[in-house]
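Just one chain is shown here, as structure tokens, and it is the form predicted alone.
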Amino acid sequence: MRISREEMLAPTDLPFDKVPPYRVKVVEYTEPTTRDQRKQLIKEVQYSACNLPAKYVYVNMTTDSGTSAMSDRQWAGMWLGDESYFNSKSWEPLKKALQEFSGMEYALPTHQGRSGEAILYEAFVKEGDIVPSNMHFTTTRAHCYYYGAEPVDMTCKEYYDEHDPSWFKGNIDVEALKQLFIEKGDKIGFVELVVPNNLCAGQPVSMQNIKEVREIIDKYKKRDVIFSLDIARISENAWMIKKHEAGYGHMSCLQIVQEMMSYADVSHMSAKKAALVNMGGFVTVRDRTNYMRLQPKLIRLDGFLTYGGLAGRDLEALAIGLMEGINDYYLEDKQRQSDVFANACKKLGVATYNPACTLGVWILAEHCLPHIPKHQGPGTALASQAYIEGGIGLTSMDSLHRGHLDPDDPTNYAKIQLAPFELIRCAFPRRVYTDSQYEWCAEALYKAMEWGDKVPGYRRFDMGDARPQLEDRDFGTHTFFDEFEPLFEHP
């Protein structure tokens, strides 16, 4: 390989802060469309773009779970792959890896980070229990659900206010979890912290928060209590805590992360974000007893121990894409593209969800489109009509995708509460977009939103007796494959 890990760190006095660190190598051509054809392509995929064909969509920005661009380094260790089933020369650069980022002995390869969730919540969430959550993503609230346990989210109250000017307002409200423990702590048996907060606008976790977990388990618990980090996108987190967060100026990311995994008990990672792979994940256990608990499990849902679903040349891939992504000069320029698509939107007038962190950016749909009643989606209608202008591809996370099912009739979409924002999450793709291109993307939301009352509110497609009814256990994935469909036409 032709630059090391340590070599990629070295100082320098190359404005880094405004040029990326790498250059790139390949580039993939798009299929150009038209306007007509996009405004007839969505309306094809019942508007909703998680179904659009990915060839038709100029710049993707729906997901970054598994749309990294990979290095030279990670296609050139792909070549050294092990495909042995047991015990594959593969898992070792990997363990070693994992064992250096999470400062834990322990650790599982999966396929990808849903199925290192599922084992951990079939160990150690039982029915009956609480699982507090600064917000449970959509698969974490799944499990729960699968396991008969109650997610809680209790995020912050600086998240609930748009002009809060804090930077950690992806926070767990500690004061509400001491209470919780305090008042059914005997039904609390798993704490998770997303970091950061994907669903509350990718805002980021403080470490002082982390360490608040932390005390109020020790000093509150009744029972056995696993303490685990959903870690898909912390080196990006750890950004933030460099940057904003007294007293760690000095320490590269690393460090930190290996700081924030020092509280926790267990982590489970979609490597297919922050590790700058296309298919993986993991699990970092600390202790010895719940590693082994975990590993039948494992061996059940995924493959063996030493490979958990993937090839040896992704194991290659992933054990290098870990250590570039928590590099300080790619997440320094990481932060710098998220801050130009954001200050283009704001330029436009754009209404965007402040800060806007390493994660990504989102939109306040709400203020974009304010004649579209929050029941309506505003999110997806914004995001449908964006599409049609620029060709982008964006999720909604407003109060008709994604508001909070009644734990107690989640199937009843009446009893849906409305989401505290009508948002659209713009997601990056790491080291796969241009300055100019992520420019294009405001422009888009910018021409969609000039249409004004002219973009039509949604509703939920009745699709009859041709979806069987939910069964209980798998409440909570609806959000990926519900259909909507507009009040009247697109303009």
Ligand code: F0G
Given for the second form:
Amino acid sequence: MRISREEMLAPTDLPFDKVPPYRVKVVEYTEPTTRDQRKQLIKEVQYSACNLPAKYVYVNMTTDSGTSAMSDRQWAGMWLGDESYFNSKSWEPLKKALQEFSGMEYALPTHQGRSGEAILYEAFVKEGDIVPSNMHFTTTRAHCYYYGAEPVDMTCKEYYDEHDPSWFKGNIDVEALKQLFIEKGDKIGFVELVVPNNLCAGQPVSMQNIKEVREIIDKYKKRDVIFSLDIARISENAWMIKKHEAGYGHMSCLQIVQEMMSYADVSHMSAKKAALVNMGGFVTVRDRTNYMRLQPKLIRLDGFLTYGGLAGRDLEALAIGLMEGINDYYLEDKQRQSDVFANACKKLGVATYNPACTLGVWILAEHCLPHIPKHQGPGTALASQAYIEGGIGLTSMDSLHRGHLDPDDPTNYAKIQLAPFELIRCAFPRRVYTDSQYEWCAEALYKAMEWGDKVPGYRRFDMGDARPQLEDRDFGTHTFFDEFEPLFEHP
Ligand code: F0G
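May I ask for the structure of the form predicted together with this ligand now, the form predicted alone having been displayed?
Let us now look at the entire complex, which starts with that chain.
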């Protein structure tokens, strides 16, 4: 490990707003395909990029989860992994990193994000509760249903206006939250803020918003309330605060994260995102008693308190990756690459949700294929066509995939509420693709869009009795099983 954290942040006049602060040592070859092959391949997997064999996806932006390239520092760290079951010495550097990152005294390693959520929701969410959020991620929503609680999404109004120029469109609507506490505070024991807001076009949350949530909880709570941050991509949120929120420009992203965390009681992280590892997660806790409440649950679900379902070498890679992921030069470059892609899209007339955040770029498919009605999945259609054109993998988050089901009639798809936007997520695997590959993605989207009304709308594929109905408590995960079919052949 030749370069230290401090050395990585040494003052420089090199333009890290134009070029990355690293170079590439290992490359992975891709499997070449042709347009005819891709057209056949996507048909065979029922027109879902997520079902494609990954080897046939040239630029894979279906997710940024577990898809990062690790650094030589992380790989070197893995050789130091201590695989002892109890009190592995690899837990020490991770515990220290988590305490520094979060400013919280207690931490539990978990094998990924959702296993950390599982122990938190089991410990702190009760049947009949309401769990407010700026927009629950699929898995925290699923945990709510599992424990008989109601997830309530309260995204701020600015998010719903695609022309609104605000920088923090991932915020929670604080007025609505306050009102909910006043009216139903006896049912609120857990508040979840996702920073940044993955399912709302990756939009960031402001420090002001986090502070206000803390104030509302302290002032209006009617019972003990845990304020939880879902921090899968907090580092990228910190960069947006540094750049666009008054008073934070002089601070490092690590200091900004520490301030964000200072308002919360617990945090949980899927480290597969901003912490630059392929597997891992953790929970951090401020209060000792709360930490002790989680201990037996971690042991039952994931593993002993010092490894939580991970190998010793994974603990080492995570301790290093967490701190690399909060490096200001790296984050500046990530924002730059996001802008490269967004600008390439704009130049070609491919509509993006604005602003493009540090995390990635979201496409507004309803503007690219205006002939397809919302309930026929313009995002699903555009993503399939873009795969055919350029071998790119994207995740559709349109009404067909993500429209909310009716909580009183969860298995009735006819009652789906349309999503506010027909989004496609172009997630950026970290440190993996070059600028020219992102420009190619923009071109593939443009080529797809150019087919106009020759691109088909979609409908839900009826599997008859083949799939058992989801139990109510498993409600919320349907988006990972649903299948769709085009109304006619793709061009
Ligand atoms: N929270 C957020 C905001 C997430 O985006 C994810 C996962 C999780 C929690 C759960 O973490 O997968 O490690 O168990 N998001 C992935 C995605 C799957 O593609 O957005 P996990």
